[in-house]
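Consider the single chain below, provided in structure tokens and representing the form predicted alone.
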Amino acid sequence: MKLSSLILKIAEKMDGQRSLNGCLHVLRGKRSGQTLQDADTFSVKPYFSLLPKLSEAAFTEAAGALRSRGLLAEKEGLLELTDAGREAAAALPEYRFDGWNYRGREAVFFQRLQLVVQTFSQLRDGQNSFLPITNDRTVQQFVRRLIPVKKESWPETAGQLAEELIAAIRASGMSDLQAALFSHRLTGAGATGWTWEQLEEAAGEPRNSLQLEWLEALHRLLAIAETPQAENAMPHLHKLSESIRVETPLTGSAAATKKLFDKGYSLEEISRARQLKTSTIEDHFTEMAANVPGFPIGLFVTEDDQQAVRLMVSDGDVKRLRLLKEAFPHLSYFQLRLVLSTMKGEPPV
């Protein structure tokens, strides 16, 4: 899996509506109102915040490779797929990322898993003292609570965890490469997890590609481990997935704005109370409109205007604010963004 493939997937969704930087902001998980709205409007939430540390140089190189193959083009600063690009995007597999709901917390899940596997492996070999794979005290304390008090239960629990892992890997549908990457990153007694350099040499593929495969494998595994059914079928893995999924879809600042809005504060009153710009509070409101069921958009946009905007978006697949503003000059950009936010990237009913 290549970074260029993810860019092509996102570009396919944003085709002709956003600049190349829009793709970069989604992959990095930028918390601006525009990017948060784009994630919803263009249905690219699975890719949101997958690569928060993605360098601009790596992104530019991957996008340049797509251009050189004649798959991407730019018109008036907006990203467009060529006919060949649309064919290439359609030929790509459906990736199983869930960036919006994990936002990097899959790394915490893997740290927990690494440590619990290492711990049971060492205890099984009679080693009660060892150097933990992670120095994160929160992870260490979490794993410590999973270790049975009675020593005689250790071998049985270790065996159960191993069976759960095998079952989850099979149920996840991850590829053989992904399963190999996943298992080789684990550490046990006498078996240190492989470095990315070692994996790169063994697989004969670039590290960035392998890391994307590994990341999707984690998301696939989490999707199995966090289900209600796994609580009984895979109790240890289910416990390790606890609190990994982001509980609230709102960013911290938007959640603070929502609390005041729920108390009856107006947008202007919230702006004054929080000492934030009105535009920032408007960003919070569009985030709320996209993620809070039952958001009262009618307080800001009439039903007739909502339907008119939705009809234009649906009929013409127009999601650029400038074009919508030209069609509805009496509506503010804020009002238009609210309507787009409630559409969830789908045509209106």
Second form
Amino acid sequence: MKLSSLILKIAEKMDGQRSLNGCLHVLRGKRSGQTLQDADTFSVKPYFSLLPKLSEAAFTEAAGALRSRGLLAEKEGLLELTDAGREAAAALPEYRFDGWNYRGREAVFFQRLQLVVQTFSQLRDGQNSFLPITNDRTVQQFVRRLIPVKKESWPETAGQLAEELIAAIRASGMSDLQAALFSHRLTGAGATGWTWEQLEEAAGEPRNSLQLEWLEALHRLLAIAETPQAENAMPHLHKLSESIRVETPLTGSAAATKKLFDKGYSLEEISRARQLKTSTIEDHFTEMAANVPGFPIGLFVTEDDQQAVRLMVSDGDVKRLRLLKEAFPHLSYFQLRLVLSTMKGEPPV
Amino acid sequence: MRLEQELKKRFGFDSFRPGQEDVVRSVLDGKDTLAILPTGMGKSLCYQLPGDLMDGLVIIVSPLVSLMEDQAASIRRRGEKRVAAVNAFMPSDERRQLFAEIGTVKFLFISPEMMTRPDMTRFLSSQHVALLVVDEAHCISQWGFDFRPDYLRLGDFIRKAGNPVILALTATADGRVEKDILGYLEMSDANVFRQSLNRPNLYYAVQRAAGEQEKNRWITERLTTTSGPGILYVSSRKRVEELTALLQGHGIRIASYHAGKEAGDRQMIQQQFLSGELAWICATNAFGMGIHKDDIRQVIHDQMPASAAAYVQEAGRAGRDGKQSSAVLLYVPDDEQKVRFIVQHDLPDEAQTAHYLAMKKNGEAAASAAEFAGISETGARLIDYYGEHGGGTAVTEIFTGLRFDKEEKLRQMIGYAAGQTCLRSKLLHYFGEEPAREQIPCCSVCGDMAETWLESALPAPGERAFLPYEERIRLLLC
Ligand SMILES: [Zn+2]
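Now that you have shown the form predicted alone, what about the form predicted together with its partner chain?
Every chain and every other molecule in the complex is listed next, the one we just looked at coming first.
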């Protein structure tokens, strides 16, 4: 799976409305009001925050490749798909990412799983002391609670976990390559996990591409392990997926702002109390408007203005703030963003 | 006290390793103690056993997070669960939780940066500290090969904590470093124990080469005809990757290791090496601390390290099981310039120092000021420390002195590589020890040996191929 395929997928949704940077921000999961709102408006939440450490250089290179293949163009700073690009995007497989809800926490799920598998594996071979694959104490404590006290039941539990894993992989619909990557990153007695280099060697594909495959495989597994039915069908995996999904999709700082807002502080008071710029607090409010059901947007924009903006957006396909601002000079950018952030649904095709 | 009974009861060992018992007794007598024990001689027992027998908290100051975690884990493995490790990467809520539960902790590992923060000093000095262990104590000396200014601030803590018993541990310390340790840690009436650095089961060799091409040829030949497990030490990440690729191409089971790799990958490489799935590790000097593998047969250096102390430590990872092993240093006379450049580049020069200080005065943050002035993080720490303790001109003077010293250390290393006298005796001499008694095999100067103990039994490695996932999962769990 190539980075450029992800860019193509996102570009398909944002076609003609956002710059290339907007796309980078989505992949990196930038916590600004604008990006959070974009994720929602253009339905690119699945790709949000998939690659928090994505370098500008890697991104530019992948985008450049699309451009030179004639799939992507830029017009007045906005990215646009060519006809060939649209065809290419349609030909891509359907990915099952869920970046918005996992936000990188699939790594925690995998660490737990890795440590559980390693622990059972080593215990089976009578090795009660071994170097744990992760030094993360929270993960270690979590896993410790999953190991049955009674020694006699270890082999049985380990066997159950194996069957659960195999069943989950089958049910997830992941590819053979993904199943291979996933199972060879697991580690234990006599079968140490493989490094990314070793996986590259065996798969004959570059690491970046393998890591995307692996990431999607984890999201597929999590989606299965999380379901209420999994509580009975695959109890161990279900347990491992506990609290991986981000409960409150608000960023830490926005959550702090919300607390004060709930106590009755005004925007300006919050800005003073938190010693943050007004624009930052405005970002938090936009984030809240997009994510908190029942957010009283009426405190900031009159019902009439909201209606008018919504109408214009859905009629005229105008989502660019600058154009909206021209149409509604009496509204501030903040007010316009607030309205936009409450608008759900598919972007215009 | 019948110490051996306690040793048996708590650790399952019948007897002490050389040097351990004296150190343990000294600590239990309440004496400040400096123990200079070669790597692999069971340093940690020197504080674990007395710690068990003493009332109060045992604080272990340790310079590397990985080392700390590893030691904490090894204590837990023997069933002692009252262990905690705190470092700068620990989230503050976890730290608070740890403080709240400090009463349940017996062994607390801590990094020097953390330890010397005012809030931490205040908190820890209010506890009953039975023993303060300063691990890798040579880091306190600017003459040590791994100087960490934060160690210098420990003296302050010691005073505030009401002078607990101090145990300073290191694998290498020449006379000057020893003096620094005793001085800065204010151990005026300390017992000093020094265990000989001589490792009779190591065969030392210097292998000359005309250039990198020839080095590559020699290494390839060596690794295809002799057996591991072994470590190949290399000076840069780039060279690590190059050599690894070259050797993998010859079917050698080798993997690369350096600080730039993902933590999970590093862990897996270590485990593959421990379990024998890998025969070789090609690494920068980031690899090795905290590795418990006794049957390493050879350590090869692609290029000399910056000092004999570093060399003794790295080469000493071979043959911990007491069996015959080899330590080879490859040498191209050009290497001197390369190493000199790296070593001297570590220290900021006068112009850089001035630049850095000016930027900081203008309100630039330390990290970015250092970047602008083109100096390393360590360099910036040094300037900060000496700047606080004497001002700008003092800094320049000290750096001149340090530069001179580093050059001298490098000369020792060159003397080892280029010299015509017994390699073993030379290393011992650098650390103030008598020349070694004659032994066979000794070193490549005393008599070139066919290294018959490295006879090869290389299984032909197959292509790396995936197992079907069901099979692999059952292999792990069923
Ligand atoms: Zn000799």
